[in-house]
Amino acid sequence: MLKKIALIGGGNIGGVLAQELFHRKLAGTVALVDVKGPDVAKGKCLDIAEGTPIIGSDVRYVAGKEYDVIKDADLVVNTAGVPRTVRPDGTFPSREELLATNLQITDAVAAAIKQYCPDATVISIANPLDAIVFRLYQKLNPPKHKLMGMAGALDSARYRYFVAQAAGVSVDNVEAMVLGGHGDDMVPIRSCCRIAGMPVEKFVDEKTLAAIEARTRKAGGEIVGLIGVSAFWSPAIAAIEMVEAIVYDKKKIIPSCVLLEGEYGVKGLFVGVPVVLGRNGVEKIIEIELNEAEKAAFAKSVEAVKKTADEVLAAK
């Protein structure tokens, strides 16, 4: 248990991350900073709190629209940020037409951080994924093992989900990792997908793999397309197994969006990849070996990632 877990916006993936903390007592205070009124955050935290009897958690909170609730935290949770929402033609905006919006919220989070908790370990869930995390780095330069994305985590386990279901077993059984930007172009890696030990061709065919491979890179758009909002449950629960990892010290390896300074080719770009965590943060960096399709997948996502770091790079 750490002593004061801070999350940051109280929308949908926040509520249910305060949730979480409270039931799995990961931390002896919560703290929940939303800016919108009328207080979202105290609202939504003493309604957790009333509940704490009846699941047995002396987790305390503090709650309000304020940053200065997030004081002396030792991990904090991003989730601030303009959400994807369905626009009156059934159309929805991608994750990167929100970085405009969502760099000038960033922007404030960091200030906040910088000003309140600035040696606390950061995951950021706020899309466009990619870019916030490189937006925070720009403007908190913490020591890279402090500072980590939830993408992986999600796409990996809405890989291993939909294979699970099309090879008829449990979800348990199937491992499986995607890698590189959180967008149309993450690379489910083949290569890697396992059930129960075994290759995963040995139960699903090309042609169905193929499918859902696709299904995953366009997952995040079909939640939005069928209930109007961006997912919340399942990217809280993602990081929730980032932030268990840490706090129990797990070193626990899990497909997190980090600073690469030579991995996999790559220099100065915060990308999806596999990571050891652990008490410290982001403590090993794996590099696995891919085939010659998986490199040019991963190459063309680098390149995608690339794109809106220098956007974010050009932004004031």
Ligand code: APR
The other form holds:
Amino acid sequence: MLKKIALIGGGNIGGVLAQELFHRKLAGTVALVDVKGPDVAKGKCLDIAEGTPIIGSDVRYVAGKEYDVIKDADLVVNTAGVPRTVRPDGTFPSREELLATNLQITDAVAAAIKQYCPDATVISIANPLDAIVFRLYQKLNPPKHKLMGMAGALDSARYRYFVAQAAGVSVDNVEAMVLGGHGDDMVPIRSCCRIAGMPVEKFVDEKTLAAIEARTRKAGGEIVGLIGVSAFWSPAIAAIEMVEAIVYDKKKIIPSCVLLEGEYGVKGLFVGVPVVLGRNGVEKIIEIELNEAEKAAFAKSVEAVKKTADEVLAAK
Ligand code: APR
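Please move on to the form predicted together with adenosine-5-diphosphoribose (APR), as the form predicted on its own is already shown.
Okay, now the whole complex, with that chain kicking things off.
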């Protein structure tokens, strides 16, 4: 258990995160800040707290509209930002199209972290994921092991789920990774996909796998199309996987968006790669051998990440 975990943004994802932190007792105190009025952060925490006698949780909270509630947090999870929302004509924006709005919000978030908990480890979820983490890095300049984005944990879970369904086996049996940026060019790594230790191809044919990988790349959009806004339960639970790896010093390998300094041939960008997560945050970046097709797809995805990073650099 950490002393204090702060959640910035108490909307759909932040709300589930708060519930899970109370339920799993991952911190002595949960802090929740949201600008939404009259006082969504306080209201959501009070609602959860009133149920704690039933779940037997003595987790405390501080919540409100002002950022000072995050003071001295050990770990921050950032979801502040607008999500993708279906337009009246049924279309919806790409994650990249959220950049202008979410950059401004991120600048406020970064200033708050700098003022109230500059030493905290930060996991960011707001989209466009890779660009927002890059912006936080620009503004906070933290040691690189203390800043990461949550995307690969979610994208890999989606890939695993689809594979488990196609193979007719338990999700427990499926291992898989999705690397690269958190956009439609993300890269499901078939060469790392195993079912109970066996190559996935033993269970699922080529055509089905290709369809699963295409679906994985657009899985976020599929949910937006169905419920009208971005997914929130699976992103929150994927972030909880990362939080637990840190809180319990698990040394768990989870694809995460981290600063690359030459690994995978990339320098100075935040990109999704497998890392070891433990008490110190990103404890190790793992370089895996990709096949030629995966290498090309990864390079294409990195290009897309670079494009939004350039937009971040161009923004004041
Ligand atoms: N400080 C704190 N909270 C803020 C700020 C801010 N400056 N600006 C906005 N928020 C809050 C909003 O009031 C809202 O309650 O962030 C919350 C975001 O919640 P939702 O709109 O429900 O969005 P959610 O589904 O939680 O997604 C959050 O994560 O996955 C990404 O694309 C998604 O960028 C989006 C983010």
